[in-house]
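Below you'll find only one chain, the form predicted on its own, shown as structure tokens.
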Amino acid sequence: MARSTKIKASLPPGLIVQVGKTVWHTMWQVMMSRLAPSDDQGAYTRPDSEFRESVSQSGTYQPEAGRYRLIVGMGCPWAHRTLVARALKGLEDAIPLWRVSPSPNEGVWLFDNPGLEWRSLPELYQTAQAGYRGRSTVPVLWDTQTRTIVNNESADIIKILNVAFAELATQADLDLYPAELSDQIEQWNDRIYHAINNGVYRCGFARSQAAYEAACTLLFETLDDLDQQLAHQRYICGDCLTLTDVRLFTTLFRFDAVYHGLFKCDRQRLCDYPHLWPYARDLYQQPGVADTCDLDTVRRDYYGNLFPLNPGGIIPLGPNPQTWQQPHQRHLIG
């Protein structure tokens, strides 16, 4: 034991640091390749969703109260979109929830609901498609009648929730995708998805300095443009709340608590923007939306489960959640 201690003590500090860095960097690259696939330049590339069916009166999947389940993880921004759309349309009774939580040791989503036949989300995906080898992600719109996944793409599901269940919605008159704004909505959706929704991940999951700087620059250029866009109108597409606002909100809700620090999106905080910050609070204070927001779970899921980005596992306290309740005065704009 004494001889071993003497050998360790005689190692140069520089050698210890270099060996440690080499080992950790190699392990980090391996873990990141599984967590977040990248291109040759080290830029994160998000895989496409694989289940893309819809719900309609004339289709295989028809709108019925209680037939479907919306499967969500409360920390996931993509799943959060569907929760916000469900709340705004008043579909809570028609479409019940099944919740999942990420397992830090297994790397999969595990069901919170007791009594289900599946322990993990991959098991449910296997029920939907035997031999399935893709990613088992949330959100999921699950059909209990045919025991299959209707859709696992959040951009599709929020459109389905907006239209397909009109007869079951308590807010059926609220149209989050008005036809006259469809072109404008899609243009903003494409830009916001690439630069912001997925852009924060392209910052956090970048595996090269160049890839990170490109993603971070585009992210804040777009946030700056949106801040100016919102200087003279209440919502992104004018005076009408749309799915574009829903899609942007769930990223903004996580920005200061997670993306600013963990994902290195640190050029500016959301609360530093004179128009974006009140706009985000306006959305948070829409009927039912605050009930879909859980900052404690968001911080725990990101900081506690993304081991390559936070190997120490320490979860920060984060900004005061009560600031989301501050008056926004956005109703005076326009």
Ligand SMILES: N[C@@H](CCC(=O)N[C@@H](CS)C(=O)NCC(=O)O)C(=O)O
Given for the second form:
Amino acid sequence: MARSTKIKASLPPGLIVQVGKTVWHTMWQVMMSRLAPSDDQGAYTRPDSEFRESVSQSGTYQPEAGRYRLIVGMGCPWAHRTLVARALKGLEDAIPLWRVSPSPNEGVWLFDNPGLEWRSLPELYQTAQAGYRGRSTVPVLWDTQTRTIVNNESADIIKILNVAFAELATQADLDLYPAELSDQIEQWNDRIYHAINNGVYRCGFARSQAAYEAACTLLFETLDDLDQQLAHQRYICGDCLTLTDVRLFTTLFRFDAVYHGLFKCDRQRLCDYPHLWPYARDLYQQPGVADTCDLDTVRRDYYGNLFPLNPGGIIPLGPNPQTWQQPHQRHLIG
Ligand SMILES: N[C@@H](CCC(=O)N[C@@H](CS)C(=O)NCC(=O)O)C(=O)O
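Output the structure of the form predicted together with the ligand; the preceding block shows the form predicted on its own.
Whole complex next, starting from this chain.
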């Protein structure tokens, strides 16, 4: 008789469940504290990004073709923002990519490009700043000349891509942050970041029922408001596509595939919203955007690597990515 069968036969089932639950719950708390720091109420608190320099004609980091690298993981919504901004501005040739993928056992990003001097992203962070002790996150805007990280905050990087590389961008005339809309853009950005972009993480990484319920309620209240807003205008700030849309899009793109199930954002799906869903497809179908979207990698990265949320490691098959190509008719609005 196999050893495990013998143990099963000799232990009362209630005890197996009790011990299993206690051990697993303790392990879960320890792993969650590493994965997602939280406050006293069990609400997820995201650490701040630490490298916050910019690119400009007059500064240390000047716009030059081929000088910078954008480091991204295709599953990550924050990195995805920078890929979308880069595509919309037509900066693919000027700013090449280095891709990383998650290593399931080490919990760090590993470079896909075999010829680089670093194996993992934390090693590159050490080159930028010896003794760096923060999290080694994507996206990163890396300067090959000074061998340092210019910026590792997606909200900054998309602003940099919008203005700093004007002479290198094939779509330089597209302004994703028009001055006259800046107040409106910032107000929506704050609200959408808290309730939606980071809100889905506050649902998925909550460590108490109350923290989860607060995050989930705010998330859907805000999605409901946006759906109303989008009933009579094409984009969040009116008739023109802005960085607010870019920032919202990458969360919406992952909504039904991972946040709805894995992060328990399940009051309804994106595709149940009458206006938000066609709006999200409109953004997906903008020039160059579909090439930045990789639903298989998104599913694999979240379900395959967030072990405490999905210990069995099974990766769901749905939903069908082709639904993103359905017509949207949003150009008829406004
Ligand atoms: N505030 C950052 C957040 C970036 C972020 O959290 N990236 C995640 C991937 S989705 C990451 O690299 N995590 C690795 C870690 O925390 O160790 C931004 O928007 O750029």
